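Have a look below at one chain only, the form predicted on its own, in structure tokens format.
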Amino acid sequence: MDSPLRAWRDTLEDLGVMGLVREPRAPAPEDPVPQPSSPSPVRPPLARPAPRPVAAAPAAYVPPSDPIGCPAPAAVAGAASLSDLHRIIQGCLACPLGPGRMKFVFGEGDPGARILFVGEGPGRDEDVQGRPFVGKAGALLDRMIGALGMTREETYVANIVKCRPPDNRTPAPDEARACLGYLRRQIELIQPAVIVTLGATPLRELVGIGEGITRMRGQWQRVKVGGREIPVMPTYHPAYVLRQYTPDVRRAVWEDLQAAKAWADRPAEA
């Protein structure tokens, strides 16, 4: 470099001017060529869950055909006494309730009772003991009868079905039909002056009235059995009274039972 130019450069460096001069920009590296991306894996479509198998309907109950498991109507009609009828039907398996019972609950009381009480079906205590109305509801029924000046032994107590429905449910119509002939023969043999139905089920199955018991209680009905028309007084079931233990419910049942007792006390020729 010539001396004048070097001197000029040195002077600029002394003044700090050369340090302000930007260094030439380095060339930018070339942008990389984009590489083709690998295709995303194709997911197979989600498989639909297999349909659940439809549970097969339970097989229809087939009653036995022997005379013990399925007593013939002629044998039932020919029973000459309650004890004879009991002997004929105590092995009954004519409906699905039979195989599941512990004991057959025939009914009990005075064979010539003036008042017949008809309930729905045996509960747990009745199934164990083989007697109708022996649980809490039965104890209340005994008190009701006692309030009328009577003992339970002076009446007769039975049910629409004679075997306990599972979980104390209402008897199915086919179960009630299978057992109803036995009850009707009991009525023919006892010849009560009046029947007291306890709850909606006996009113529906024996008398043929499907109206709610709240509407029908206290209203006289009639049922024809063995050529006789028998007055029927519908009232609440003792189990309902225990659940709804109000003055109104207790008064209603008391009025119904008093009416039934008054009818039963009428002279036979009236």
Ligand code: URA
The other form holds:
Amino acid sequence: MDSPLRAWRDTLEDLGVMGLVREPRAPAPEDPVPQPSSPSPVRPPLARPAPRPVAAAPAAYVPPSDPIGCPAPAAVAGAASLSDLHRIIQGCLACPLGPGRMKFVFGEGDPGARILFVGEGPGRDEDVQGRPFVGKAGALLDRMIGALGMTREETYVANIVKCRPPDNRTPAPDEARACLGYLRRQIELIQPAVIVTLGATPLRELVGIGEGITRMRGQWQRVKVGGREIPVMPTYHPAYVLRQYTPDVRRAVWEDLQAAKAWADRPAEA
Ligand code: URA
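Given the form predicted on its own, state the structure of the form predicted together with ligand URA.
In what comes next, the whole complex appears, and the chain from above leads the way.
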């Protein structure tokens, strides 16, 4: 995009005028990926960003209902339930995505789910509704879960970042890092038997693997959260499947999901 157009788009976004944004762009497997970020499980949130200058009160921006800014790591660690955690972090302004969101997209599903799906971040529809995967990619995710003989409500669905990146771009490493403690606490509380990462971003940011998803999909990984090692099945992002709706891609996702389900269905170890 040339600079006058970009400046105009930025102005519209600053004013909170929604709808003049590019269609969602999901990470393509062929995208270059940065090296894995530090695997350190404890990542302090970033300092609260300086407020963005705005020319006028944004029309579409809905302020967080509980603007507590950047929640203390101890409060996040002490959250006793998912709803407690949601309450504590919903007003988060720990990274530059916070001030631009319409709704905070915490994640949803069975608090005791055996399978946790982790995507990249909210898109336009998710930002409006405050729920993960409600757009076209979400409809496909629901169909994929249904093909496993389950409903979305029996799983848990979350993202690497809880606020929409502008233009649905990939979250920047700092943004992902600022949000990762929330996802990790969700994982501690849910204690899933298996995590399915959707696309390159959750594989890189949660598991620390920066290799391309085409290479890594279908290969079991592990992530340590709260002292537990959790198996991770990397697969393609549903938005990529929609763009590359080929028998090979669909078969690959189907195999990955079946492997994840088979693991989740194993009787719990004594
Ligand atoms: N893509 C994602 O990665 N997450 C969503 O919630 C929606 C689309």
